[in-house]
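Let's start with one chain on its own, the form predicted alone, as structure tokens.
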Amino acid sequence: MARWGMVINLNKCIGCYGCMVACKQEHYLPPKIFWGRVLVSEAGKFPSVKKLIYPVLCNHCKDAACVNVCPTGASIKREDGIVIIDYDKCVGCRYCVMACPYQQRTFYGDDSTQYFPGQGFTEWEMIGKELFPLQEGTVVKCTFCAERIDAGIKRGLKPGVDRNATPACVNACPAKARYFGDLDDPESEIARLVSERKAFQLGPEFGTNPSVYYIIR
């Protein structure tokens, strides 16, 4: 069985926030619902000021806090190593919310927002409850599209090379800054960059092992 990750080059991202306005499209995400996000800040002083930008998601990790204190069984861990929400075992008691220590979860409160007030739901808001439905008062995060992942797979395509198997973020990246495959397999292109490329994951003090992890060269 694969174990899906993602590796971010941040060298050639270039902080255009094509990834997060993807995720929104391809999951109908309403207002105020990232599963995606672009972190921007600066270091250094004037004249030598450096502008830091790390794009960060759910790090679907190997040992996921979230998933540890969810008391209904709804925080799922795949063989594939995604995790996943059943929003019918969620109860909105947004435990996962606060042992997740990446901030990736986000509580789902109020299903009436709308793009714009007062109008009503758009068709586009309208085909995304229909299509990617979620429920108002449980928790929403990334999946790593794996809608898209198990779809293409039963379809004969290779998450990570084919891209109507791959995570739409991966997909829409103008920089190809997003690399995604199969961690436990040493041939694919992501678990090289993470041996030959020291690659690294976010936080690694917290002992979550993500399976999300980055690049600076």
The other form holds:
Amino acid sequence: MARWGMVINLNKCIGCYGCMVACKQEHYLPPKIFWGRVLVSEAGKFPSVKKLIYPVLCNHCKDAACVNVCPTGASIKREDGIVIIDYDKCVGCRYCVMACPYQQRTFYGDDSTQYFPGQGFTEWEMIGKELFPLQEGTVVKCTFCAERIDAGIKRGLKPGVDRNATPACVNACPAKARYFGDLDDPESEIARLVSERKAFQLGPEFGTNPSVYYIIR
Amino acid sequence: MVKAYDWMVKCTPQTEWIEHKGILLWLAFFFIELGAGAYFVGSFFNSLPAKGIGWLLCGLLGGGLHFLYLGRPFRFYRMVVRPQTSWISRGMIFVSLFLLLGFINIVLGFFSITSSILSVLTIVLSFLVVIYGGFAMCCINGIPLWNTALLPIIYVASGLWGGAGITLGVAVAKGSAQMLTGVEEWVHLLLISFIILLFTYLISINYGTIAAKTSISEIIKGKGWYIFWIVVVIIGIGIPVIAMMTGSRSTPAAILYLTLLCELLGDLGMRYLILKYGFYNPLIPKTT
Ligand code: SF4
Ligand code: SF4
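Let's see the other form, the form predicted in complex with its partner chain, since the form predicted alone is already up.
Below: every chain and molecule of the assembly, starting with the one above.
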């Protein structure tokens, strides 16, 4: 079985927020919900200051803290490594939100929030409620575009290679800073990048073994 | 509130367990542990009123508030399926069993029927209820303020101390001198343990990561200073210490009840600070 993962080349990332917007658009995410974000920071002191740009998303950790603490079994780790939430089982206790050291989960508390308050839902929001219905009172997070991967595989496509089987953020990145593929397949591009380019994970001290890696050259 | 562009770039506080509806969870943990603590201490003094008050606080207030906090409250029965990895699951099991068996034990006690097996079982369960909240928090390694073995111990000390306070209140109301002396010893011992544990905890956390230091500095000299110094230290610890030195015999009942109120306020304040100033470390590595 594959273990889907992502590599992000920080040297290529230009901090355009394209991935963040693509994710919002792909899943019709309501206001204030972000499954991917771009963190911007600085290091050093004037005059030698460096800008640090880190796109972040759920790491689909191999030893996911969120899955371990979930009391209902709503947080599930699929065989292919993707961590998903079964909205029908979630009680909204937010223990997983606390447990994720990367803060990649959000409580979806109010499904009446509109992008244009007081003016009703836009057509786009209405479509989203049909295509990707979230449940008020449950927790939501990035799915690694599991639906694209699953549908693509059914059609014989290869995630990370064929656009229709690849996460939206990877497709949208204009700098081609994101790579997606099977971490367990030594032939895959991302497995090669991880082994050859000194890839690192965020927060290794948490012992979660993220499936999202970063490279800086 | 953390600014959008500082989110996980700087130390970021948890909000779900203390802001908006999170306030309910803060109160729920407090009443659940206080109630179970009162049941636990009350059991040692065979005090049916203390056990009854404890059961009500734990079940009605604590359980009720916890229920209201959930995003999907009517699915609460699902929360018991992962006891092997989740402290919330274990806690739900402890609380449910405690409420069920505790109720039976109290009703039997009301009719002067005693069952030692049931009594021992409910004492053990009440203790487990007192400790589970601390364990649920201390296993969260993203928040250094919580991720310490001292946290469950402090929660045990404060839960039992509050419980002993309630039992003391019952003893005062009943005018039972023998019970008063016994419970007073518990209260003093737990008060001293609580003070030592709290300050050891705060000092030890301050040697941790940047998020740990930020938490402590926010509590002691930042936005939480007045809750810490006024509510926790002066009201919650100072007044009970003075009462301890005076001794309950010479103190009027009204003052004793006031002291109990101060003690509970201090405990609430401490729990608020621990939840409110639980910070996550920034995500961006320092060396890139
Ligand atoms: S990043 Fe957080 S939410 Fe995602 S799998 Fe890891 S622990 Fe769970
Ligand atoms: S909020 Fe839902 S997914 Fe998260 S721990 Fe609770 S039940 Fe599980």
